[in-house]
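Encoded as structure tokens, the following chain is the form predicted alone, with no partner shown.
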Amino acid sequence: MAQLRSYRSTGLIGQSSGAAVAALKARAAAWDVPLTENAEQLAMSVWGCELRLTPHGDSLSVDLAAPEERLIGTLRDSATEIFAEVGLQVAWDHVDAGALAPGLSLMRVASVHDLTPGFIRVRLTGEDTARFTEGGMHFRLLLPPAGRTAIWPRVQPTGRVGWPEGADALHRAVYTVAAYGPGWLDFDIFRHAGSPTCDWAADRALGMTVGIMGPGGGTCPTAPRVHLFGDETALPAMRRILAEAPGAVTATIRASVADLGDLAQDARVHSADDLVWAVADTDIAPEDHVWFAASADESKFARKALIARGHAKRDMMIAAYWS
């Protein structure tokens, strides 16, 4: 294990069961993450963490290791769920019952303004903003229903995270950190009909306390050459990559000129109405990285087109930002 993994947690399953092994193998396959097995243990690697199962006579130990404390909590939540699905309970060495869910920070909405005709910019302030500037470009915004007091997800004694349900269920949308500084971060909301987040930003956001979870999602591609394809919903993430990627970057975007702003004058940026066709028409070398984010249908077709051309899965990031 890497030396940077300084946070650990251990649990015990009080029976030696092939069900636990089968459950972990099934989850690794579903998540498409590495799994290693030998006579002494079974280990799954995910999110830069490790979950290890080791038999001890009539019981199994569950050992977790991660580079961050929040990832330990997230992995413990997932492990508890994985084994509960096959009727097994894990007795963890320590659970901070009642604490906010791992990776959840409470922030205050400091400002809301129109960025472009199609986007609203929101600024959040809080003590934990620095954590959301590395390790992933995205976070999950948690909003209570209008007229309800927020009930935040908290750690249960079992190690699972309990989420509010029914009338208190939180709206959970994913956004990109668009800009940041000491004690603050900005994100941009694409205006569209039927969006709870747009309604919230327009009517009741300013001064409100909100929850954000993360960071997560993808990081900035580091390949020598990167090809970006996306629609308006992907524009904030594409802006980040264009600004931060260390290699050569080109971007093909389906968005209005008004929403593109300064990117409309960027020689690396091109417009296209059909993003899937644009992927097929772009000269992409086998070692290049392809980043694509648009509708679920477009993302599915783009993935198929790239795989048909022999592009390796490890060299692409294809995401459905809406359906």
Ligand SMILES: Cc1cc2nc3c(=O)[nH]c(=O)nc-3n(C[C@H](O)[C@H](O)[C@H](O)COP(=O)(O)OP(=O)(O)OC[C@H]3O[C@@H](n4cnc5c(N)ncnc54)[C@H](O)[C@@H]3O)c2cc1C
Contents of the next structure:
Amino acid sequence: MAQLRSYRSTGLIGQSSGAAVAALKARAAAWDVPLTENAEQLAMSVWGCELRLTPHGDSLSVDLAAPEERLIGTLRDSATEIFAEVGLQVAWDHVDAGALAPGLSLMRVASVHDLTPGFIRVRLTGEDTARFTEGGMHFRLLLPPAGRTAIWPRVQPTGRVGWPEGADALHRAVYTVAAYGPGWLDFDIFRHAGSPTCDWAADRALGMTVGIMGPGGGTCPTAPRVHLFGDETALPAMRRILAEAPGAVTATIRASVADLGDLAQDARVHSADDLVWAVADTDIAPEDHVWFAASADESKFARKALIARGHAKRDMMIAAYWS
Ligand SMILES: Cc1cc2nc3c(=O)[nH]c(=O)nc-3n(C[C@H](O)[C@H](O)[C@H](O)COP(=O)(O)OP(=O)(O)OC[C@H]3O[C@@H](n4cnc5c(N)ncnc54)[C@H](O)[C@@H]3O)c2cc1C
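The form predicted together with the ligand is what I need now, so please give it after the form predicted alone.
Next comes the full complex, this chain leading.
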């Protein structure tokens, strides 16, 4: 919690409003994150940060605390949006108006090559790569439309982030840092039909400047025993977890032998076409951690199956990687 106090920001809503309290409660429920309430204040915890709402007579203060400066910016964006939705404006003590969106770094595409039959590997270089090697394993890749000059999302005077729209709207798929070193990071794109990211990689990526936003979206599980289940899109993340997790890890993967590469020889790795069936068929102890990432439908069924057999929600990470 000491870390949580590292970065702070305060805002003021110039009217006492039950609508602000209701809006924060609704958002905490929608995001399924903890909310604590007492007679003096209401606090929502999210991404290791805290958003606290305190009534003072005829106004409300909004206090943000986060372990990283970029998360303060992200939380300020969300808080501004949450209260704006119910017609309330927050006057923030400080806003970096005009700055790139919090967590956004611009990088150069240094190389693109076929890694395996099913994957394209892309290397990005830039001053900021080290930031993406700690914390979350994932990032959002921001690509401008072909033939357009990139318009990057920037902080507006209100505290909200303004995203380019219409013909300048960015494509924003999520990827996993597959490998990294000083000044560079690699990610692996699974080839599939109708993919704007695959088309970009094939046609126009090399030498281009792209935006990457993060890191976020999940860290390496640290439980003593971990069961991974995932499809090709989860292969880069599973490869990292198999290499980095401190506990005993097994992985059930839906990918071709050629795409598995060295993992095809790893005794901890099994193949399965039906990942939901594989979950049902695996001996999972109540204290084991289950990590599942595949299509939205498969993730929904896997979650249902695990909850039905009594597995605790805190011991599972079930993610929809695509839909
Ligand atoms: C935390 C996280 C980490 C991820 N890491 C990776 C990664 O390292 N490598 C990777 O390749 N993907 C990864 N993904 C998945 C990736 O973000 C999605 O597959 C995304 O849709 C890819 O964008 P796109 O431009 O290819 O297609 P989109 O524009 O998103 O979709 C275009 C069409 O392709 C379809 N589609 C999307 N994914 C697939 C698929 N896998 N198979 C078949 N059809 C599909 C969509 O339904 C849609 O019809 C990750 C996702 C998450 C949430």
